[in-house]
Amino acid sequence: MDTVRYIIDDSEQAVFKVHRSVFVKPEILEQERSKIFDRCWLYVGHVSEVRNPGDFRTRVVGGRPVIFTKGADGEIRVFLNSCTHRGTLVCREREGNAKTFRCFYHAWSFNNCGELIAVPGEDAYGPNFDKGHLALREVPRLAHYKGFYLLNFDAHAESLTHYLAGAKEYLDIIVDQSPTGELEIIQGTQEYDIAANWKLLAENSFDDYHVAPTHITYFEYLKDSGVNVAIPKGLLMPRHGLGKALGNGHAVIDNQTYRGRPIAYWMPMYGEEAREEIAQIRAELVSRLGEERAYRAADTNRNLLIFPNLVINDGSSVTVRTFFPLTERRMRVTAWAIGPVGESATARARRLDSFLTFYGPGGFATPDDVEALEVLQQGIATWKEVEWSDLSRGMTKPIEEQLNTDEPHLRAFWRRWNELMQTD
């Protein structure tokens, strides 16, 4: 097989490059389909999301329906949402509580642990008819780490926990600032399409090298606020993080937090009245964890990429995001708010506001965002001229010294893909 070269990757001259083909050509998101989304592991939902016996959601993951639910004998799975007779969706809700699922077009009807149960005129199929074998297809693998469940396409794939490598330890600082353990997707979900390449917001989720100049409003907020934003010299950020690969693609922005954790970090905004219970949480997380751990649950913030597509944002709130490829220039982005199960209506409140205020389509950055990554995908038309993009930053740093505005995690997400690509 022919290697395409799709990056230049030359350490000894400090350059990285991705071909800007890659976020134009039908035949490349193609190929992603059957050598990435087929073979990774994709996120489909949390446990919180399906508590009770015959809970479901239906969700589209890896461009499949699926139906994510909890049986009547307690087990979580996850159906291929097509029935087993024509292929007609068997759920056509987006989430509710159901015994059986009917599909209207010719009611054959399957419970909710996926058996076929009924069959209308069923006497008419000859002897070798059996209902066992015409049961609900599940995906071929499901796991969960932590409650975040995640599926895969490829029956061969690695487990779960040896595929999330590093990220596990970002995952479980998320889960620390829970007193149980226990969060929970708040009820309300965030939908909406950008017109760019998926893998530009892959990208955009833990760039921070783009922070202060696209999101100046923001920072105009947080001074008008009464925050410190001054940006020491020698930085391009407020505060001083790091940005790194966590194995797998999977990568991470890593700072000391300068826009508060309404979980343990009081800020101006979050008015004098919420002064008291947030130091009561962050005193909860001192005793329970430790100093140090507390430091990492409370003072730094991450924006956590498991590769391909799934963005869990841990800053002023927790936000869990998973967009996917509708055409070679459009996604369709879904993200949720969660927290951790039996906080107070006054913290909730203040969790709710911050993950608006700033990741809701209508906040300071997600409206930017999409901006910038549209009029990105308009340029980047000129890709036969113009064919390359760089992302070298920090590449002749060695890794205790790179700053969050470099780009080692960027490169570990291309690395990933690209040897993806190349597989045959």
Contents of the next structure:
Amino acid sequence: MDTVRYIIDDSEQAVFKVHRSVFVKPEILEQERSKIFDRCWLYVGHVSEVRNPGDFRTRVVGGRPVIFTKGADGEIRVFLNSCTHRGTLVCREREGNAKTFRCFYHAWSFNNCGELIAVPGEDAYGPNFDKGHLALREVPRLAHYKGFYLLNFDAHAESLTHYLAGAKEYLDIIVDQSPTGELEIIQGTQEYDIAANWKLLAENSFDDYHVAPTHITYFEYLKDSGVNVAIPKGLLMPRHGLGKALGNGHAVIDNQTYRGRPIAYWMPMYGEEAREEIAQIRAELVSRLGEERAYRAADTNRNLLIFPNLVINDGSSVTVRTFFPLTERRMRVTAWAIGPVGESATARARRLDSFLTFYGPGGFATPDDVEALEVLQQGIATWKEVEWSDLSRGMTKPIEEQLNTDEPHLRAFWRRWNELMQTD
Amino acid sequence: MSEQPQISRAEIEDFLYMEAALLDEWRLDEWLGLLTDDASYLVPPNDAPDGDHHDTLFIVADDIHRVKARVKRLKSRNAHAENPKSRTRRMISNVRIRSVVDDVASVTANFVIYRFRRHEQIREYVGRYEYKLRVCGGDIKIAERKAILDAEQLAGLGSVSIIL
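Starting from the form predicted on its own above, please write out the structure of the form predicted in complex with its partner chain.
Up next: the whole complex, starting with the chain shown before.
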């Protein structure tokens, strides 16, 4: 039995430390697979990705190949992508539309509702062979919140609504950006690996303490384009923001905007010609949501982490990002852009352009995050000598005053992680 | 009918090899000098290589302003992903002039770009270029360069912090 504690969490002494072994030991990852990824709600896809009956997307979620699809009966399901005969993938395409999934190995065929509809040479099987029990297996639990579909490999897990806790309110404000109340994933997937432990991206996705030093070149780019990125005394970012725990390990940074937002905060980079359309989008927000909520939607931005590995960053654009460990020191990240259904062509183009300024493997910021996490992972090969990482920023302040550049949100992630890792 | 400029494949190849050398040698200001004032540099997503960047999320979709900003960034010691700078070696082949309309030559070429960096695995970016080259007298300028990766996903290629 490992006697080293994973975290030291002492509010009175304002001490919060994470033991670096949790980023490097394969046995920790093994435990995470069973205690976290087999029990938590995991993002699989968005309703907009399977609009029509037969539409499907194949993904790997929690280490399992799955098919996210809408059946001919109109129901959205997630099947384990494994033939009930011997286990072969029944679908090898990334995406498409299919009436049936036919395993090529022995040609068993399933319809898009999962039923086993054809078995060659069925007469060779005995009386106990029942096609009704050999349907494609669905994941134990599937639910959605406002079109975001999550699955759970634990049949006894609490409901998604309950699980999401305070994160729902932040999903609401993101969905509220759409006049129709509907969002859609935009074509073009960014899938890239980072040679670092997956938990480091959970931290990094809403760690505003790193932004100014790591993303100097991004700030310079904004400054050159006419954005005021001066950092006021007492802050470490150009505008004020808070870090907040939302329950169940979910957390957020909730910031005043210092740069443009396609919805609906103009910045010079968008060009003079964009001013009028952004003003119209904003007017629609105000008329539909009222001034206060429109202000939140347009003039504040948020990076939301839904424990353990779904990140929705609603900043210079909106990105949906999920990531899974491949090994204890490598993760695979999948990221998409999301926007309102029915958005004009010019607004959509602006949203995508604004996305690429910061986010993504070719953006002006994400590559430096990747570099930071990779050299962190290299550095903590010293974990036996330099054992602890510090995450105590802001602990001396009242919880409601802890900033985005403090670390209450990171601690929320770690406390939940630690809690789950202590379970049997 | 307008008179079409005469340009040979050999001339185009010389130009592309020179461009590759400038990028491999991190002579980025000189590389910028090869671009027209309205040039664009595009890397489409692996799963939608034929997409349009106005309605598809690309990996890179730079207009001339962002290309210049990218070069400025890459020259900074604060572009951490490329500090220390990676070593690259570009192999350009299968150069074909697909059409010449007015003064614009549409050219395709295959590429392999090896990227080496200390403590990192070798990365092999493989794909094809689609160029729009503006040919004016003996002078060639790049109006558009699109680098289309063959990989199904970036995966081990990680981020695209160099200019492909």
